[in-house]
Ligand code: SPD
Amino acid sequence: MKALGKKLAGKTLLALSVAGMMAGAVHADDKVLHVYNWSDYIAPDTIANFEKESGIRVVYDVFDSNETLEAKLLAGKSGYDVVVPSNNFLAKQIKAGVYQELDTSKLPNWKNLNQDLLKAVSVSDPGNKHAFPYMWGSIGIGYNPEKVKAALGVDTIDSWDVLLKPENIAKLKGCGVSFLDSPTEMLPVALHYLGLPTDSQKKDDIKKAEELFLKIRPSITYFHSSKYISDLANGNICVAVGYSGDVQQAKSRAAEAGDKVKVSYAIPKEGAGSFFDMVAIPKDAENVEGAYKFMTFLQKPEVMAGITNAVRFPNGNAAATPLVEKDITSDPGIYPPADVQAKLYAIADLPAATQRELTRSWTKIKSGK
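Which structure does this chain take on its own in the form predicted alone, if you write just that chain?
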């Protein structure tokens, strides 16, 4: 769930003074670590600092989609020791036997992790046996404060009531409302609002979520998972249910265009969906001990704070929060308050039959029939 970026350049061995150089370049397996992470998702000095501290040389590659990572992992012999999948892909890959179980006795900084987030991602990784949260984001409400105030008479949005109650969303219809075109992410919004399990496999529960959406369907302008970014920034719509990072992007675009349009982001007080990018060790990793050292390094508060300060995504390390720059931690769209954070839920990896049921319901919702 990260944006595209440039691939970091690898180190090059110069074939000068071959005998001496090759002797120094041939490392034992435990002195080389292969890491595969999302692009533009680490601080400029993280790898260099780890190499200096550990004496391990890091070969750091990047990918731009979960599908790319998954293809390498499922093919076997990926060549990587540490990888960073998103939680719902992690869940499928665990079932496929892709990852090693973690030995937390080799991770002394595990205690620094955010317990609420560990609980949330346990939907994807029961017992947190295979991975821990790196960075994450939420699925909430992006909106134009001026237009929302004109329509509803309120300065801020803090509840799903504004969209899931027909009488409220009807007042926003005139300025435009969008939802993500994603049954596995949107139907859980309704399930959670109704007090039902977000990962429910019961047809009756899914039917109730469908009925809720059908009641508000006449007031929804469109369903799309990216169009809302430019539409929010341009003022073409006034409310969008979307990804936190996308709404931050819309906010930045609006500012770059002269700040004529204001964009805000809210995680409703009832709770919201979230996505987590996780750190894990592939089953066929060659440098497992090095992987544990790198994980331990990443779990240091000062290290994770430095990464968040660079990429402006919240991390999964509670002890790092006091070290993160104040303009980041004070932005509730990036770092939600503890009470809201505790109400976040992870998007579950559901059985194929349940996914088909969700898709059928979503087709009805989109058609309005």
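Positions refer to the first chain, counted from 1. Treat the numbers as computed from the prediction; the structure is a model and nothing was measured. What changes on going to the form predicted together with ligand SPD:
Seen as two rigid parts moving between these two forms, the chain puts residue 55 and residue 153 on opposite sides of the split. Hinge motion between these two forms is captured by two rigid parts, the smaller swinging by 48° against the larger on C-alpha superposition.
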Second form
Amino acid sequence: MKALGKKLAGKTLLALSVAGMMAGAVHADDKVLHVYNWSDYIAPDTIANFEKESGIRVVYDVFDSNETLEAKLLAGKSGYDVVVPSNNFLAKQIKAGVYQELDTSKLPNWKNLNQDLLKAVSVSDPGNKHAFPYMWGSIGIGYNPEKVKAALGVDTIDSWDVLLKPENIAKLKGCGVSFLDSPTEMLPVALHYLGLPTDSQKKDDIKKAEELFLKIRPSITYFHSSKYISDLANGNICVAVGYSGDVQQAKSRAAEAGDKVKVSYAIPKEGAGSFFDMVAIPKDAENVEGAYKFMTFLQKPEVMAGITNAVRFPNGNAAATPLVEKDITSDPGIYPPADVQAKLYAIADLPAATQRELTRSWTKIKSGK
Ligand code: SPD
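So the form predicted alone is up there; where is the form predicted together with ligand SPD?
Shown next: the complete complex, the earlier chain at its head.
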């Protein structure tokens, strides 16, 4: 009896300690935060600094298109606690019930945000209830002036003509041309160039944009939304339609690698698309408390200034601007002056049917048929 009693007691103890370990594991999960952000969109030390300050371990994953993020969010149980959609996608996702409302009493640094920007993005999120602006930028042309000069005879690009006129882009084909792989950002480039509304829902308009792209398709080397950064930096391509800060990162990387390759960025005179990327918490996030701590950290001026200094996109934190390096705030490709800003159009929040139409069109363009 005694021996059996000892055995049972042993089992009970074992069961208790397993239960204890499991409780510990649950507790440990509270100390993990899953963040899903755009690639090349954070300073090298941001996550490590947050982990040190909060004691929370961060699992940090990246994407390079809104479409990828959206597919995960709409499928549900993405496993992410903090995500960074662009504001035009955010609007639709809010309507689909993807995000939780923010409790701003848990965000003491909210006051640092740029009020004008908050107002501008409230078009997608009335009352700024679900998200705050992280970074913004334009969609323009990154290029290698030496290679462009060799191909076209000019070393400055200032117009979409260079890419959208078949006779011009054909001359650049030999040195490599990349386009963003994003129907919602690229088709508006053609619509705008053709003088059509960039948010057109008319099939005829989309068809016209498609036809324009099909004419230049043979001269496009590839479609990708992040690879062009290293390819521009190491001279593997000579022109890329890309995000402003990403092109600037290519420029910095080229300079760090010995300055043999030069990279420039143009917001074409006809105008260009602009975007605002937003920080939000999915409704089914598991570590909501950690998400608020991370958001609070991101709203510190010195943290956001550090990120802008690294990734070269302007941020949504007004208090951070004086802390950003002067060569960045004075670069018109990064912080466009008012007359250039006036030519930027916002990437629209389109109904699902139009978005599908754009995706169908884009698939045709990419396949060249
Ligand atoms: N490498 C970071 C790029 C961020 C771009 N966000 C773009 C959103 C476009 N709508």
